Amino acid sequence: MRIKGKTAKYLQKLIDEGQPIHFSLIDPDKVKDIQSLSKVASSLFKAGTSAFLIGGTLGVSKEKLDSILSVLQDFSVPKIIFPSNINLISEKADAILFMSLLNSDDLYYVIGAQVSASIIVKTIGLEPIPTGYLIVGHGGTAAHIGRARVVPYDNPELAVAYALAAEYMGMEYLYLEAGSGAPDTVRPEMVKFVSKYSEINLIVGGGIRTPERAVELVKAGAKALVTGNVIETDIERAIKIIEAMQRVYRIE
């Protein structure tokens, strides 16, 4: 049985508290400012966030990984990479969310990328946080470069079976992903029906601006929520999608 890490046990208290995870996304490439990355990150923290991932789909390197990470030491929450390859890797990380693209139709970004990062992850002393990875709906960039299947967003029967998939590999979460920037969410309804037929942990993000939508989705089942592009277009909203989960939280 693989021994938990600090942040990995961290997490699932959580979980085990009935308390939903919530997770800001910091794209390293849309970062102009590290002043203004500080103030956003102390107002998230501030309003409850449970961690940060840091990671992007295009243009990131590892100097300006390890820049953001630096910011973020400050804060007392776990500080996790969100990989789109293995370019993202830091020992400046708390974790990084192991992830294999379950829905892609490249090899590499199944189990490829997993094996040249392995040895990496292991040599600088990173917890790895086991994670499927499932592209739903719109899928955005993601989707273009991981070569996805897309998983259609009325389609929650194909998402049990790749939750299922991922729960009997032995992965401790799955994150069911609509795209940075999506239209729409990954539905409730297929949040709800995952978590019906599944015990996997389920993380979702794509598409999240509102406190609504987001109370929906952890009412539906879902244990941890990822915003990213509402933190950068409108950080109040931000701060009341975080606050709204807490509420759920006190009222169950």
Ligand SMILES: O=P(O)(O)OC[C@@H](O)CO
Second form
Amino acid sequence: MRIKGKTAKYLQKLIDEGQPIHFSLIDPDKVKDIQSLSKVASSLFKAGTSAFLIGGTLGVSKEKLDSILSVLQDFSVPKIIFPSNINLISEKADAILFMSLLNSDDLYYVIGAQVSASIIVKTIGLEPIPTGYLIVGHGGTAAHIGRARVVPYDNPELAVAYALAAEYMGMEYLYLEAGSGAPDTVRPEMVKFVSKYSEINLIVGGGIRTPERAVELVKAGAKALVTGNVIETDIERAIKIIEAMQRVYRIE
Ligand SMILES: CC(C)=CCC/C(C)=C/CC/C(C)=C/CC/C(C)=C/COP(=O)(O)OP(=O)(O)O
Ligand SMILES: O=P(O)(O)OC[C@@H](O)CO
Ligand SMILES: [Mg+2]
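The structure above corresponds to the form predicted alone; please give the structure of the form predicted in complex with this ligand next.
To see the whole picture, the full complex is given below, headed by that same chain.
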């Protein structure tokens, strides 16, 4: 597997060291003001978050994105764009989850947006992280916007089929997405099953609200977890999740 850029190398190093990766998702549409963002970002950074993901589905303008990236510049962990569309590309970020929505019925989310974005990404020198995006279970806003046929929570075989397809197409990560604010996360059983039958690095997000569930998902094989809503609603709990993840060492 060719690890190209700085951010990819940083993430792979954490994986090689058995360090669970925590992504703090900052949804520009949910940021009240710059001061509160700076305070929240500082707490997350001090707690040891691995990187910031910046992205949202609704109400996200390039201006909002850039103002958030300017605040996050103060923290020496990667700023990675989590794109819902091609308007969310900024030279102020370090990298972009260059993702294809694998279970979308709309070709725009499978290959259309990616083709429209690729030359811009190259021109501004943004590091692409090749990622398969798979919406599972509840799906939330992302499933609606991305017109996805969600993989049911209790169908790990189907998830493995997508994981192997992504792996065989050379993607480096597979993001199992239950949807922002999902009532339930992707099941640890699904994570375990996918980890057993495929090699691709798993990112899991959607509805992760407790340290216990975070640890379960990491132990089941998730290399990275994403939390968004819990940062917006209960920063102390988000910090407990980060600390619980740091206590989980996996022997690779
Ligand atoms: C590679 C490029 C430039 C584009 C990819 C375009 C794709 C594949 C998009 C996937 C479909 C999609 C709508 C993804 C959404 C990802 C995302 C930012 C989810 C977070 O959603 P929230 O904004 O937190 O949802 P709520 O508003 O419900 O909290
Ligand atoms: O906001 P939450 O529920 O943490 O989900 C994070 C991310 O998976 C959303 O796309
Ligand atoms: Mg959200």
